[in-house]
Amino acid sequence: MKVEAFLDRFFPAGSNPLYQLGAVSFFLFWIIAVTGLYLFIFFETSITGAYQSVESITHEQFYIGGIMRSLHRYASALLALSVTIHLIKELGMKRFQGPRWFSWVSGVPLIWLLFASSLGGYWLVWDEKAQYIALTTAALFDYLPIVVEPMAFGFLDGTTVSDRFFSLLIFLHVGLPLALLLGMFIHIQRISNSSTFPARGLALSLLGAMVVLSVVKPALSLGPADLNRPVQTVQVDWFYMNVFPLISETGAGAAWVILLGITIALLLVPLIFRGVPKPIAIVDPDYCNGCSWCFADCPYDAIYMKPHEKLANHLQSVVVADKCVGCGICAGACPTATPFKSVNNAYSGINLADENNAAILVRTQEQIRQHPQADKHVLVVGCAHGPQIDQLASDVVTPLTLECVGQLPPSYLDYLCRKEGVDSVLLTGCAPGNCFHRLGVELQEARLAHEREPHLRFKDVHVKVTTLWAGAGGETTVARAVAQLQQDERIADAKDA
């Protein structure tokens, strides 16, 4: 959180790379794919030609081939970094609990595919580093009982490695990334409106920085591999070769125990740290009008539409229980939640099981009515994963904490400002692009801007609404904003109007 807050100083809103690690990873993958395709055109798949073809690409085509090779190399390193940080962040934020277990568990095998794909690229260069990787990898797999003939026999000398070996390497270096890409799309299978491309400014900045680095410090090969001569010294690439010194020091057996132990531990994380089950959304057919807005807004593909149980020629929302994370965004999207109805004024077609929209409205009204004479009453609406706002409660400030800020129907703001004397509203929550429930901030912003249904109805209420997406730990910033709203002359002008 502190690193994210620090980077927010240098990146425009929504462009912080730590908020878009998944999209950045996809972007880097496509860079690797495009540059890899170019390199493949000029690569010679033979024991004698592999090294020379790479050298030719690097030096004779330095103006394009060398840059392509370096881009391929640096994008691969950055991909390993982004995936690692993505894993650490999801673990720290506990985004593996409940229905989110699928994305977590499906992501673990991708780490193996990522490393296998990248290490295969080192083999193709066939320099001293490739020789070291080949021999160490062979020793690692020779330890497994499923290997009948030791792989290391194939690398005893140059006469036992043929051109067909490089054809196999090319096949693996193409096939493994394709399997990785398929796994990446499976990884986001339970996520709707997923982002696979980062903000344009961030994407261009990353690409530009890697191009500059490729020119200033191009990727170069070591000396050619010579299987008749042992490698004395090799520079370790800590992005992908971090396990190789471990294999050399502890042996293949201990390395397998550590690697498989880490993998199994990661797979068991959702089972070990289950957390408290969140109440899921439930549909009330008596009030569901089949508008499909909840279906369109659900960040986790947990809603689908079916023929209505009670209304002919209408649709009805259905919640898939094992996909619903209980964010409440669907409840905020329901147009039947408006309190301006003449009967059953706050009941709506979809709600969270623990507290429906009607109860939230009543709870908020009771808090506001405790201080009927408050001057410039401020309603602060926040989420459970952003700044903690409960300590702001006073005679003139009413805090309302929801599971996600996207859970709030905009009609409630219209009603509370017009009927309950609220003079100003501050919406706060997760930082832009870093919503705990993925789309809550984005959707609520779109509703307030009349870009998405449902939206605010009254212009005078729109003037009273301020947004401050301060993110977790932004309590001081929110408190300062509330104090400023107390003195904002626009509030008095809107109230008089």
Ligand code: HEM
The other form holds:
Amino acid sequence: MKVEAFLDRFFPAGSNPLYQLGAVSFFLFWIIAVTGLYLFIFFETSITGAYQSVESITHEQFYIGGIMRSLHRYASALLALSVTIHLIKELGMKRFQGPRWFSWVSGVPLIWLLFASSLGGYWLVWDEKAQYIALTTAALFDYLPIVVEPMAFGFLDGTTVSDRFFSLLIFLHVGLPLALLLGMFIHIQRISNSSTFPARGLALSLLGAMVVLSVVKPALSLGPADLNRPVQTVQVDWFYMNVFPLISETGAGAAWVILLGITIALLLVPLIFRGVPKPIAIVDPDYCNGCSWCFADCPYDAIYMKPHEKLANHLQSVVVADKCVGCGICAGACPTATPFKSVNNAYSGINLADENNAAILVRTQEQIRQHPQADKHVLVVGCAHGPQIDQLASDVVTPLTLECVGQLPPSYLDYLCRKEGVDSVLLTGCAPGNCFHRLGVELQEARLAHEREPHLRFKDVHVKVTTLWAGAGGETTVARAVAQLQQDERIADAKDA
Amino acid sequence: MPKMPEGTVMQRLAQLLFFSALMVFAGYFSDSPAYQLLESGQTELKLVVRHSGNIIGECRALDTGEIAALAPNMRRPMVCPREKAPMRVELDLNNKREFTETITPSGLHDDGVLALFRKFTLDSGDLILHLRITENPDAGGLPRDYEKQFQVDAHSTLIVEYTDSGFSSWQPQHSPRPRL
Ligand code: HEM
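Can you give me the structure for the form predicted in complex with the ligand, which would complement the form predicted on its own we have just seen?
Then the entire complex follows, led off by the chain already shown.
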């Protein structure tokens, strides 16, 4: 969290790399795919040809082939890094609870596919590093009791490897990344509007930086593989070959314990840290008018539309309970939530099961009315995952904590400012780009800015609303902003007087 | 924490610093530090067993009752066991016991091949190698021995193998290929 806030200081809004690690990972994957395709054109699938062809790509066409090769290697290294930090971050944010287990669990096999893809690439070069990787991979798999003929027999000496083997390797080094890509798409199936491309500035900077690195320190081969003698010293790619020295030192058993241990531990995370199930969204057909705005806003693809039960020629929203995380963003998107309508007391078409929109409004109204000097009131709206705001409650400050800021129907701000005398509103929550519920901050900003339905209606209310996406731990920043707002109010009052 | 004003030189410099640090990290750890597998003067021995194994037990004639109990398409006069004997492998290097293991045939019914691969690191120089293979050691199988002296170079490979056709050993020659 500290690191994220630190990077926030010098990255323009929306381009902090720590907030788009998934998208950065996709971007790196595409760089690897394109550069890999280039290398593939010149690669020769034979024992002697493999090494020679990679050497000639590197040295004879250093200006393009060499850079392509280096980009291929460094993008892979950075991919391992970004995936690792992505994992740690999602773990830290507990974004694996409830229906979100799917993204987590489907992420785990991606690690294996990523490692297999990358190591397969090193294998193709058929230099001493490839020899080391081949023999150590063989040792790893030969440890398994299911093995009939040890893989190591294939690498006994220089006579045992054939050209056909390289055709198999190429097949694997194309097939495994394709499987990885498929896995990546499955990984983001359960969420909508997933960001699979990083902010442009970030993407360009990253690509530029990698090109510079490729020129300064081109990726090179070691000496050619020679199975007739052992490898003495090997340069290790610590991003991918990290368990290999362990296999060499202690045998494959320890490596299997660690690899399977980590994999199983990761798979069990959503089961062990299950958390309290959150109340999910419920559609009330009496009030749902079939506008589809909740369907458009749901970050988890948990809503679909069907023909309306009660209204002819209308649609009606349906919540898929297995996918609903209970963020409430749909409730904030519901236009029937408006308190201005006379007929039905602000009842709305879609609500969170524990507290419906109308109840939230009543609760807030009551809090504001408790204080007679309500005309100088600051309303602070926050979320369960950003800065805590309850401690700000006072005669003149009313905090309203929701599951997500996206849960707030903008019409409530119109209403509370116009009818209940709220003088200013501060919306706070997760840092921009880092919303716990993925899209809440973004969607609410768009609603306030008139860019998305349902929008904030009144200009005079619009000027009273400030946003401060301070992120978890940003209590002091929020407190300072609230104090500032109160002071502004007093100055305005003094002027009026 | 105060945010730097966007688009300023300071912000750009900070980003430059960030990406440089990232690239130094990626550039360094993608091939360093190196890992040393063999110290100078050390060399490698590969021990290989690949043997189709020997079946334990004899074929036996079935009596009429047993034949009748079989499915019609499976009826036959004799049954032969498929299970093969395990094999003890013992390796001495310079008259010191280096390795002992009893290997079992692969396959669910112990009817597959016997295979073993082990790699040892040794010091170069004179080597007396003694490999002893005992088939079906628990049932009193007799050992077969292979003893040989070698002069092993540093940074080379020595392979010793036991297969269906007996023992063999060889030291493949390093075949330098030209680098471009
Ligand atoms: C090649 C590897 C990976 C790629 C390319 C990748 C990509 C992505 C992308 C694009 C997102 C969506 C971000 C968004 O729009 O909010 C995402 C979300 C996520 N990923 Fe990954 N990921 C990878 C590996 C992993 C791994 C290894 C894990 C953990 C085991 C993981 C866990 C998650 C979780 C929990 C989410 C959040 C889903 C949610 O917000 O409900 N990912 N990933």
